[in-house]
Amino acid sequence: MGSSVGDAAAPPLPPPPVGLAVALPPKAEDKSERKVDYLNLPCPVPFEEIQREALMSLKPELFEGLRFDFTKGLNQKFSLSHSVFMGSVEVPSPSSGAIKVPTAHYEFGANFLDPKLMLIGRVLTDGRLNARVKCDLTDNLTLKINAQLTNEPHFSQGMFNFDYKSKDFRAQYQMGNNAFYGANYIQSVTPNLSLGSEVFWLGHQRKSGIGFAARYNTDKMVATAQVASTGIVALSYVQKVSEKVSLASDFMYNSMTRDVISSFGYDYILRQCRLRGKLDSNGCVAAFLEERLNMGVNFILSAEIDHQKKDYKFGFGMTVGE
């Protein structure tokens, strides 16, 4: 019993030390673990896709009228597609700016998809033929061909692209009709920042230009900036609120025409649908809804209201097949 009394009377343990030791920064080896390895930087996105996250929200595939798309896979690599569109298209008019002309067409397509070769062809009832080719010549070099043939003279177009992908940079060389030549290059300078530049020459019009671009991206945001000698200044910012919600905004200024436009958009992915929309400084409001009804069956709603021009566009459609 005496021993228990002695234990109760023992003095308490001293408190843990506090003071400057608690507020000191982490040791130097913690910083060395986060040191950037500039010899192993990630590969940047292609130069032409520098604003792809912003365009996903701000530039949905809006349409007016009725659209129906059907895709049937014949095997793992080959598939056929059928598309019907009934609506209207805008034709430039010198008096009122643009007029709507009713139109309807049927489109037949054939697709061949292989890990190293992609062939896509489309034929429309109005006589247009669209073709796309993507071929991986090597592990780093890719050839892309885009062509559009029409019955109207001087409206057919063709473009050849040679894309080179390295460990931390991308380069592209372009050739097209009307004596068009272009090249661009984008380089990762840090794990989050990439810088790029482009040049082009349009021989028939005797015009040339040069542009510069920057892209900064993290897990939660993407910011881009572009400036060109043609007078275009473009800025964009995308904030990923969560895995299903992202917000986007952009700003564009043309020093030649003194035109300024900015827009704000959103991208909301639900379990069975995806909703995208935008609002710009010209008073144009747009929304695009893709509802998944069943496996391989999607219902589409498109709406655009231009309050300044008093122009309203509404469309609905359905896609069947993957």
Second form
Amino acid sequence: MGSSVGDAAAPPLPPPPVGLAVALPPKAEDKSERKVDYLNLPCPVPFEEIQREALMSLKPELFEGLRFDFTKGLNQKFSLSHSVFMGSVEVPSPSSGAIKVPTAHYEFGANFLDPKLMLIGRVLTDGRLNARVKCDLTDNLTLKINAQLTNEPHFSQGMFNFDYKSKDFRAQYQMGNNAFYGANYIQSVTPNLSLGSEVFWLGHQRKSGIGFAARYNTDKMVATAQVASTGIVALSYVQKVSEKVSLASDFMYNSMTRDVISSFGYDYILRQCRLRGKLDSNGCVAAFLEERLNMGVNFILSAEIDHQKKDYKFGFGMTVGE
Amino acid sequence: MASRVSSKGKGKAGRGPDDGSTARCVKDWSTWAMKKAKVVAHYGFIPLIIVIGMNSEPKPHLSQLVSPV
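Here we have the form predicted alone; I need the corresponding form predicted together with its partner chain.
Time for the whole complex; same chain goes first.
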């Protein structure tokens, strides 16, 4: 009796487009008499991906200018990528918020994707290197390294993460430069609810913080809440309206700077295109379209209109290759 | 007075005569190692990926690395 619920590890359903990765019990006829087997809860999503669905819908990579990406696969696991960008980039400046700096760069990248080892490297024309390594040391332990190395001294950043995944919980330990240490832990409490918490310590500024998060999801909706001692409260809600459409909303409150921002967005995943749009409480409207012109050729349009700051950003581009 | 100061210093260290400089040596050496590791990673990461990729099965040809087809 409990085995039909405990068998949740291998549902034969097609993967839902919103990316709800938690293996839920199959919607069988015995839904009314489904007993929760608390010893066989599904594995929760990683702590940093708790708001994954909301971020995917509400924060597409908006850009201004021209973008061209070419990915060439040499074999199943190894591929090279060439990327050209010409446009304006927002650089935070101390005097007047962010200023737009026109930049043009070429980026060369190499990817090696293996089930056990993933290496991604991107190098720009000014010498900056973006490196990501993910290595499965054992079945349950994963090492992730994320680094941005620059030629200027003291501007490089790196972070080491050790992830441990068990049957119904995940734990992670992080070490970064500038003496940053962090740890987080997330546990499935019921088949739909998972709770987690994180602590971090910044050595050079002698700051530490603690945060708590909760995620409730069914196969139609995901609701998350995060509170941190840095004074940030973040809530999000994503509803999958149909196979092709999902709506998302997001609320963030920073009690230190008394900043509130709330946004509402939609995500249409259609056969030939993916359209994401959002509306902000700061008066910002954005949309991002990826249209599949042909096998492996995608056309991208990005638009962001900020009515409050009178900032209009439009970008277009093309992606060739998988 | 000088002997009192020196004995107080020895009592505080407890382990060796130049404990403070040993810790400083270790810190300096680890900083030097991190600097060298950063330079090695900066120049060698992308070549490392390319070498690992070119040796994975099925082995791609060297001309595929530079041709745009």
